[in-house]
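To begin, one chain is listed below as structure tokens, in the form predicted on its own.
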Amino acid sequence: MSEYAPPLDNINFLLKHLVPVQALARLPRYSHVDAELSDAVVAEAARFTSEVLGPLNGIGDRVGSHLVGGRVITPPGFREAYRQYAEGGWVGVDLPLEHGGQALPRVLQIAVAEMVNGACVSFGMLPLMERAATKVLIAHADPALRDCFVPHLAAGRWGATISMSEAGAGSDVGRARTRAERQSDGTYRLTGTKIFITYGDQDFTDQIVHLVLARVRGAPSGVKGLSLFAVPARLVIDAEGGLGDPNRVVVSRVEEKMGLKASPTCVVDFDGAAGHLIGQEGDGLRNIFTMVNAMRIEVAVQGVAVAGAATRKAVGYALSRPQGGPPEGDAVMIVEHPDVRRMLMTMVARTDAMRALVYEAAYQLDLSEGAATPAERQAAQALAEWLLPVCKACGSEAGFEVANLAVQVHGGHGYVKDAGVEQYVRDSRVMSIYEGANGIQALDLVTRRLVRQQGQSYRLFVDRIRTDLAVGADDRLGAIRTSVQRELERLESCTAWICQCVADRPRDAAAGATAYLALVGLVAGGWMWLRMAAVDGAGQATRQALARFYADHLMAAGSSLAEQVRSGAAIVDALTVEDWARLA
């Protein structure tokens, strides 16, 4: 079995039937895209990821990235692969034409990102940072700074980081202590230390642009006092991005991590480093949130990518591993055993549901920028914003849990490195932590997105599901239709309860937020299976069997989740701080 085989059939099915690129191509914003171009992008991405990136995954895990003489050295082959990636134009797939990108739909970028991360998540971390930083600069930097920095980032000639976290300010960024001093020439000098900085240094590019949250002297405490700066690792000496001396930016440590070993996670020290203000002072957190949608959906697709790669390996192993069978006969392949089939069905059903949901969110983001009318664009944006925290949380959890099942299918062979599945478990574990821990995603969904504008985003989500439930009466969809209808009603009841809690008992709402998000994700996955199983043509019988499994086995969790939503804070507050101290 090769190192990585992209799920081309699944991707092409979605791009043709559930999130049709052809429909986007009829919009003026995407008129340069057609089926031939879409197919070519997907096919070339599949070739590159399977031939170039796939073989690096195991190497990167074994060798890792290391700090040598103050610089990060990446594993063998990574630098050459990045050069090919940049020269192929992959960094700028969905970036604007006027800034050096290709202006392709977000949903095509997500398809590419799935294959990149399925082949090697550690590699995919740097392009993710580059795209996010580029979008922030396009949206908020003054024209001179934008025009100097963005073309180099979009082309992959420069790398980038998002430098937010500090030792005392992780998710609570308002406690950041990095400071910025205004200079007479309009620049700033930044001093402080940032931690957990992905690709804080690397040997791929000659320049790295750090997007740094810092507090200008005299600014208020909390998030309102934060500003955003572009701090280059090397000084920029002209408007074209010419490079001068090293800036006062030092990588002092590369973390030893559980997974993603080839992706250097750095401690970065700024010691009076020259930086350029992005936007206005005090707008730092608001400006950095431009990247939130990009980061959430990219982490979601990382989870889907790992789940897909792990599932393929597990299915291949189950088809080739003889074990058990009649005492007097030949051993049968383990795919014949009911419990193994249960695990494989769970893996495929969860992975395919989440893939479809992530692609749907990307499709809505495309419509939010290109739909024909302002009302259509606004509705698409609202639906996408509802789906994004669900995609991030449920996608990251699916990646880890499906990878765990892959190890179980492999048995003892899965626990050792040779099979190549235990790495998926280690690499995916952090996905539910970074770019907004999943508990924070749940709180965001409950306390902000659910109640914003009288629940518009939620109602759009529910109305879309009800519309699809009302279409057709195919008996083969009876199980999934019934389950989606049942769990949607359960979700509606829980939503009413949560909304009341947000207004009157916010701690009860917070206690049930994670279960509520999981219930939304469960219903959303059923919605995706309802739509996929309804598509006529090749593979329909398989899709309908998987939809039935999702309905009968996975959606049964809805009743338990609903009980957790309504349990309130009393149960989690039953122990006092002193009780916890005695247990420590």
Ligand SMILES: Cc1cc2nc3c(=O)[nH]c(=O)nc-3n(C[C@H](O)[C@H](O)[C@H](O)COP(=O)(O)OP(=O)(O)OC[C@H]3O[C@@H](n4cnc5c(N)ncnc54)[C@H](O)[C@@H]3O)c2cc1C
Given for the second form:
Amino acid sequence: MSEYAPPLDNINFLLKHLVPVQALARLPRYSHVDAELSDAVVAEAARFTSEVLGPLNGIGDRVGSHLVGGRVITPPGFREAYRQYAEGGWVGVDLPLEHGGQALPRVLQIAVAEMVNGACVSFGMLPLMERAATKVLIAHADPALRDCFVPHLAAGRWGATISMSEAGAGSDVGRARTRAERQSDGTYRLTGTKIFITYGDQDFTDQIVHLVLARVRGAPSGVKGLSLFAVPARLVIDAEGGLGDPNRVVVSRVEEKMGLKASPTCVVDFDGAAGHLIGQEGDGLRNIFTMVNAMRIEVAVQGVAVAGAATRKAVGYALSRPQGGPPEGDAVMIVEHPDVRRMLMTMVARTDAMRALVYEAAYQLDLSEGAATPAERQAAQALAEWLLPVCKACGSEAGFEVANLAVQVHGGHGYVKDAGVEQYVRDSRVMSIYEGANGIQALDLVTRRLVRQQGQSYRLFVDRIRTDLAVGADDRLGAIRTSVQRELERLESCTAWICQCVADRPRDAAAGATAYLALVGLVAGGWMWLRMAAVDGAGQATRQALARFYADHLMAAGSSLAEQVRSGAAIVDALTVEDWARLA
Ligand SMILES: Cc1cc2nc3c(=O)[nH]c(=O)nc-3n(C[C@H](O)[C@H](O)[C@H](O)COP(=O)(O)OP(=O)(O)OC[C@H]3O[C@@H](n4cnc5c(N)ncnc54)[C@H](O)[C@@H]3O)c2cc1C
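Having seen the form predicted on its own, I'd like the form predicted in complex with the named molecule now, please.
Let's see the whole complex now, leading with the same chain.
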């Protein structure tokens, strides 16, 4: 039986009203897309994820992936599900037509990704890596390498990894020590150990292409010395991608983890493995940045997906669990209790705001490639780049915190495994860590995005919100409009403070960065509710009630976040390293 019911009403509402696929379809780039196609993709993804992936989530958690005789064995059902996923063409949803994809807009791909991850995040981890690797190869590999590898990846016949992390190189990838030796035939030999590699091995595909960051002999230290290589698990013997002997790549360990147990997180040893340079030597980090935007939005949607699935279960439970009420009479359902309603309102208001924001970022990415004029494309790119670290950090946190509330709504039954909600907490915990820990996202927002091009991205964000605040005068939007207006002014003043710090007192800016990103996320969520509550038609009263809750309850956090932004480094520097050593 499926454990997963896709949030089709929410997804269809967004694709119709907030990020209209029909508007994209009027652009030449997406002229092959229409409402019928969009509806069919969403409906088929809903069927596949609820019927095929949903039932795997629990068994994946219980059985996990394991290393047996040097190979990874995934839990029962995963291999067959992957075969169906690949045959259904899901890997290539937003990849270019000429490279075997379907060239659908990113918003549709994100809708599919939400359903895949809502059904089973552990499964969704492999396509995430495959699509990221394929995009890097399309963008940077020389034509022979690209044309040999990409068709297999886009069709899902080959798997892929993104292999950056090492024991001494986590957030600071510039410390990677894996070496690459240039060979006389133009290939390279790679030696080193990568850790935490998602789907470093699996039993779905005959081939796995590892995209590996490594340093060619003589290259400078730091990020400038890194190059990117495609290292196949099996040697490729012809231009069509025929497979030969195993390469010198060994998975030596699969981590025992808190969650995502079916997604094998591997230590991968490269022992003189044959590899192909992607792009130029020294361009490794720049090339891998091609997929950073894609990865950030995918992690954000993972958080939304888990939050949505957890919320649905909590609402169902609250409607059916009798507890409390008058001592003489029947117990009432817990949904009657104000504190339970507070939790449910928080869950729905946060989830829907983040879902809308992530789809908005995807929409801007679509416009950045397809909008009519260069100025429109450039503006969309700038806005997307501003939103992406916010989506990644706030989406991942929403996933974990909403899942945690779902456990609370279930009481003790949520803490035991049967209800299936404690898994959401464990599975979502890592989303704040991988693809750039959330603290690093906040630093990126403050030290790079805010100041880049004289704050153009930030200005676009603020201007869009001001434009939407100015539209109409619907009394029913009063609370959300007032709160967004108020918190936007607060954000403006914090931004001025942060910009000053970045220039004069960078440590103060760094100390306030996480609170600053949270404030941006809070305002952005309010902006989404302002827009959603303004849409006439079915469900509007519900949307306006949720918008009001977001405005009155959640946006009240803005003042304390602003205090934290401005409190500076002195307060966190009050204890010295020696003090910390005494506390350790
Ligand atoms: C389940 C899982 C799957 C993963 N999959 C992959 C994968 O497929 N490929 C891959 O290459 N990697 C993968 N990773 C690795 C992941 O990307 C790293 O764990 C992540 O980048 C953080 O690195 P780290 O664990 O070394 O933590 P560290 O970098 O040691 O960070 C520890 C803490 O210090 C903070 N910190 C570090 N540096 C700074 C700084 N300069 N300023 C402020 N704060 C800082 C961080 O925010 C964090 O809170 C995966 C990890 C996990 C757990």
